[in-house]
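Read the single chain below, which is given as structure tokens and is the form predicted on its own.
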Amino acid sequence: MFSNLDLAVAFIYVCLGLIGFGVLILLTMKARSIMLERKRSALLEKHQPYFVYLQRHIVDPDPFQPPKGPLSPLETRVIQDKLMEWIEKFRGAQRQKLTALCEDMDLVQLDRKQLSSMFYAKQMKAAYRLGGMRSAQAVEPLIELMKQEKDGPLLHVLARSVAKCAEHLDQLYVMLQQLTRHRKGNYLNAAEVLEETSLDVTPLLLQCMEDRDHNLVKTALLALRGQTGVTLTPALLRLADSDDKEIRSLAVKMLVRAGNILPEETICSWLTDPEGEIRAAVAESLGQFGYEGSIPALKQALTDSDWWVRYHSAKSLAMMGDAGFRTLCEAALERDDPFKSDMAKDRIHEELLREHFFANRRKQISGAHTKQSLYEQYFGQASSVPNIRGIGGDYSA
């Protein structure tokens, strides 16, 4: 009985002792980490004539001069660091001669030496080095690098350093083959990386998307969301018939987002494709270009299998005015589709309680019908919003 309440105290102690040396060590830790912002302070504080020297001839067409004397590794660093963010906020001219001074200062050279280290943590800090200093030396060690290194958090700050450093649409090329080579879901952040560049990537973007890598043709089509121009059209329509689900998905949305290009019959006609995702894609977009004509394929669409696309067809619907909300009451009274009344119902309601909110916050145009009104035409007179959803609604999802 007495050994078991020895070692029962010799283990509460040992415990105490593991505690203890636990705390110590973040003790140390924080000091160590305050002794060094102070460090830092102060060598900013020392360099600041320097500084303001930089800021003073940055529009100077002649190139900075390097800091006089021999500098500590960590007065080295606090200047780099100075450095890299004024380089994020700068463009053209002066942010050339910053990358130009860090040259200089054998700086990008020092982190490109870091890129061989044995230890992780100092070839992750070197490439976002190199990366903020945007230098175009450190681009083919980064590559280099990139081709050794599995899928991980160091690719993925590689990949955001060769961005900022490239010259040339190869490079970004090379960089994106090798990010996405390894995972599938890798072509989300491709495409969010290729904002980093400060070159014209459309042309690039254009290759990719004949490429046979699907993920690079991915990467193209998300990089190239935010541009409709007739110039994409024709290489869109061909990747609109792809076996790849996403691929078509992607390519659709963007030619329904231009669809003042294409005839109102063709992006109708991917209201039957086999894929929901698409389907649901086309209805809502089909409303917020407010084509009058689609209404009765939108309809139509309000009897499809799957919710989403029920649910953006009414929305559309809704959107189109007069005559759109005069087909959701149509379809609200048809009984041969349980589903596409419900639905047709429940935008309805929404409808109504939303016109009744903000009827206090608009005007009227003289002589229009409020959807109110056009509801009392189908349902009768209401004194107030009535509840319809709790007629029926559509849960099916």
Second form
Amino acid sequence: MFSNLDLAVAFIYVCLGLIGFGVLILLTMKARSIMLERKRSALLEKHQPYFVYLQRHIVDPDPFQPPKGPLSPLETRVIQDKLMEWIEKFRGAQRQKLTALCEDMDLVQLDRKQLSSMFYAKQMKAAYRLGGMRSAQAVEPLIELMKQEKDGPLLHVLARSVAKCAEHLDQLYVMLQQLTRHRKGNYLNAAEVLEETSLDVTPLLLQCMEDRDHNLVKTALLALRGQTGVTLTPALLRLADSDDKEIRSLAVKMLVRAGNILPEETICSWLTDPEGEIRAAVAESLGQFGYEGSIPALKQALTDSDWWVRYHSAKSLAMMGDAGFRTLCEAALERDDPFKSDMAKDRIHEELLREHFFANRRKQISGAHTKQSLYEQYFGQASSVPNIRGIGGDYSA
Amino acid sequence: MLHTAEQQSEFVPSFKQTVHHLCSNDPEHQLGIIFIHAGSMGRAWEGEISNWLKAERTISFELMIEDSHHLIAIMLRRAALDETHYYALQLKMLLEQKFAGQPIVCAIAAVADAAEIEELIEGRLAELTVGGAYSDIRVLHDELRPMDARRILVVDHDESVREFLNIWLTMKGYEVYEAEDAYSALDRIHSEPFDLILTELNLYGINGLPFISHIQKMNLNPAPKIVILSEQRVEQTIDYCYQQGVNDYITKPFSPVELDERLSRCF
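Now the other one: the form predicted together with the partner chain, given that the block above is the form predicted on its own.
Below is the whole assembly, all chains and molecules, this chain first.
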């Protein structure tokens, strides 16, 4: 009994000791962090005249002079952080001038060495800082490390840094290959990473669209999403027949959104694609583009077995002015397919509520209630106040 | 070469003569000038400065001291304003190290002819000889603001952007005021007139779009021009801003030269 009590007391003392030790470590870390922050503030203040010099002469033709005299490692990092902050804020010659100063101060060289450190955290910080300085000198070691690295946070930081520093499209191509080789889903990230570069990536993306690697094709399609040039059409039409459903979906969406005049049979063929995701994407894109020639195909798509296809078809019809809304009303009254009429009713209800809401907000006159009057033509005056129970809807999803 | 003038009356003509002589000897290049307020330490500093500049070897210089007001004038041959600024930084650092605790106040300029320096220091010599409580390097060119300088209010949550715009736009002859968020900006706009409001859209408190709407509803006469300098690059937002009557929309990252051009187009 006694021995058990002694053991318990000893255990409590050990626990208290461990807690005390833990608290001490936390307090030490906190104190260190506060001290470091104070040191940084003092150094920022010390170098403020130098920072004013940099800002004051940022557009002058001569290169910046690096700060004279020996700098402590912390001092170097404080100046580097400030330079990186400005590099992100400026573009063109001013950015290049700041990058050149980083190179003159050997900051790029310093972080290049750190890239080969044994410590992961140091490599990560070095990769981040090299990207922040946007120096072309950093591209080669960054790519080399990418080749050795497995999929993980460091690979993504390295890719982002390569995108920031690259001065040739070839370097970006290698970066994309390395980034997408590990995991299928990395193409989403790859397309986003490409936004960091200051190069015109259109030629590279066009080259990627022809690539055998499906991940590169997807990256290119995602990165080109905002572009609507008809020059892309031949390549996109080819990709619309791809075996990969994601490529097909992205290509078809782009084709529709680009505003190409597409034959009805082409649209119909896409709306009968075996993948529901693609049919839904086509239906959605047709509404965003507002191509009235697709109304019959969209009406047909209201009978689709996939809820999302029906939903996007109805939504797109509602976006196509009077003709689209009339088609929705007709579909709501037809009794051949309950899913079709339910989805149409559901969308009509949404549209009337939306119109009602905006009319109240904008204090519009009653003449502006176009959809309301169209609705009354089909369903009569008595039904003019929509309510969800009266109209029904497609809740099969 | 070292000149000493016992009186300011002797110093000024002698200084101007030296500037004139140096400028006419080398008309292709600018002459950098650094004034340092030396307080009672004039003679002690003079030696240090002279030795340091001699050790530098990369620059040819002339040094003059105005004893009564403790002003040291250093003329650097073939030095543009940025180089002069850099040397002023080095000298300031040197003096701070050697004479700790003493605030070092410098003023710099770079001129191509004697007439220019006359314009810069006309009636300001006494002002240059007054030391401040804090170390500082003033650029004399920036302080020659016209009487009718345009007043710009910079509204941005980012301190470094505000700091840069303050330096840059002051340099371009504008009178610059800062606000961190829309609330403090609206307070300022209520109390004093501004010719232009340069604002970010991502602001604390009230966001940029309602902030613009608030300014427009204030019916100020004359209404300030509104220019957006924002990280937001969404096409719809830009279109919306123009529809709201914004004068210009500039996206970050930006070029200071382009910013200057587009601001001048607003007036």
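Note that the rigid core is defined as the largest set of C-alphas that superpose within 1.5 Å between two forms. Positions refer to the first chain, counted from 1. Values in this document were obtained by computation on a predicted structure and should not be read as measured data.
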G287 C-alpha relocation of at least 2 Å between these two forms, rigid core basis: yes
